[in-house]
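First comes one chain, alone, set out as structure tokens in the form predicted alone.
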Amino acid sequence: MSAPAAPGPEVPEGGPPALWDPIVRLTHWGIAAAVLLNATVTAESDTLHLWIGYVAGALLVLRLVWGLVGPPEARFGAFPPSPRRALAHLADLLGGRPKAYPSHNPAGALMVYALWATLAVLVLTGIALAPDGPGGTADRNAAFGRGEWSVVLEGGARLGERDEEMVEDVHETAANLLLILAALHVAGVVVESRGMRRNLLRPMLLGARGRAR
């Protein structure tokens, strides 16, 4: 019989945590900072751009693991993806009768999974294009013994020689999509906060009283 999960932060009646746990907050703001830095400050050819991408990937992995072992409101089971429930929640919000949830609301949950999936594509394609660093061109050349990379398929077949341009297109598309999703996420937080008359950003910062408890 498994041990009971550790209690999470205090959850107001019918609402999200008064303060998200440190791992959720670390991964949330760390990934946000990494995406903004690589989108606005660093260049794709910079070594710093590459390593910021590795940090973002590591934070994503940490958050996914935390979704399995973290406190109840941080686990995947607390906010399963459901387009039907998301549409119902948006209808309730537009109708002025939004419901509160002890974790992410259904619309927010879909956004969370979309952000994570897009970030995963961005990080993996960035690693595939990286000239240096773990998983970069040098590692692939050593593994395949050739001056260009390819994907090894079942049975030894090879696919993707000289497809680096395609990977670059996917990487750029994922980067642009991630920024669009992030902007929609921010807009959604603003709309939800007004509709529910509750500051949904504060629990991701320092809690309901504006300080850690």
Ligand code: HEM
Contents of the next structure:
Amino acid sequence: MSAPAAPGPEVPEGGPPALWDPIVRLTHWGIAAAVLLNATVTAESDTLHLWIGYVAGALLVLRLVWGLVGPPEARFGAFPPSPRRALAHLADLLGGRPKAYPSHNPAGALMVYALWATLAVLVLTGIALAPDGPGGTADRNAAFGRGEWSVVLEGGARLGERDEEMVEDVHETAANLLLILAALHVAGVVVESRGMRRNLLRPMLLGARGRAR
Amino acid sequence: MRPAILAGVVVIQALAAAFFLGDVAADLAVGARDAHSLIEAGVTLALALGIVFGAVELARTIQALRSQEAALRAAAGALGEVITEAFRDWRLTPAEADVALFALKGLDVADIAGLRGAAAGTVRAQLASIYAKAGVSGRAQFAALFVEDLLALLPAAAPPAS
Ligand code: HEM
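Compare with the form predicted alone: the form predicted in complex with this ligand:
Every chain and every other molecule in the complex is listed next, the one we just looked at coming first.
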């Protein structure tokens, strides 16, 4: 019995982790719930919509920090974005012999970056549209009254009346795109799980000792 | 602390930081520069830094637990080899080797007899033969033979989880 050289995570034969670390799991299901809630349940003008958006933003930032300091399979370096390798992986999948990767597979990695980027756009435009945050309705009204409602977007951009419509459009488009991507993402999970004969859902759930074997 | 609990704390901190950040940004956006807003900004920054350190600490804990687990698995595998080798040196019969393993696992005579579908007397005789071949006086000494091996196998770098 020769143990793998690196004291790696519980990786069965070079595949993805048997169980993703708690930060990946908590941020993922928090973000997924937030996205679905804000897309279906809450109205745009609700304070709750803004709160949920902030929660999603916070979880996203936490996941990105985790991509720098987390355990090896959660780091960006473990799943570099590469369209070429993603295509190669999809070809392998169609051919019925997908390889196992220690982190996200190349196609999954591209999807994760696309989801993150879309979510980031969504959150940033959301903040731009409600600059004083969910708690600051009173502040906002006062600022409106003084005619100096403005925004701290990255780079200190200030939003005028006409820009607001544009930002709103971007926000809506990003929201729709995110839902489409999420649907593709879930379809991808199903296809990969079949192709690799490995349940990819279980490692994202709580089953602490749920080994897919 | 268990990683899951630590992770929960980090997530809650991140949500709190987002709340304060939204509040501070709102204050600054409407031009507030009073002591309250500035202190709040400082506190938020400190919280954000704390989260990053918390995340680093959590990642370390996860890695430490993993290498401990790996060390334990390696030691358990190696101990298995040590035991098989010892049984061979002592020329235990296959039946005796089975009984000896059960005895090492802490089963008593009745349990072993039940598992092997043998009479208790047979098991007792086999145990006596095993102890004689190993040159020990009884079960406690027999088990102690391997405890030492196990301790030698565990790397010093893997202290028990605190
Ligand atoms: C069917 C089970 C699902 C599995 C196994 C799964 C798995 C994953 C994995 C492994 C990641 C990468 C996480 C990371 O590296 O941090 C991810 C990202 C993501 N997933 Fe899922 N997912 C599932 C369902 C969903 C659903 C229903 C949504 C609904 C919106 C969703 C939305 C997202 C989003 C927005 C991301 C990127 C943000 C993040 O890192 O969490 N996922 N998913």
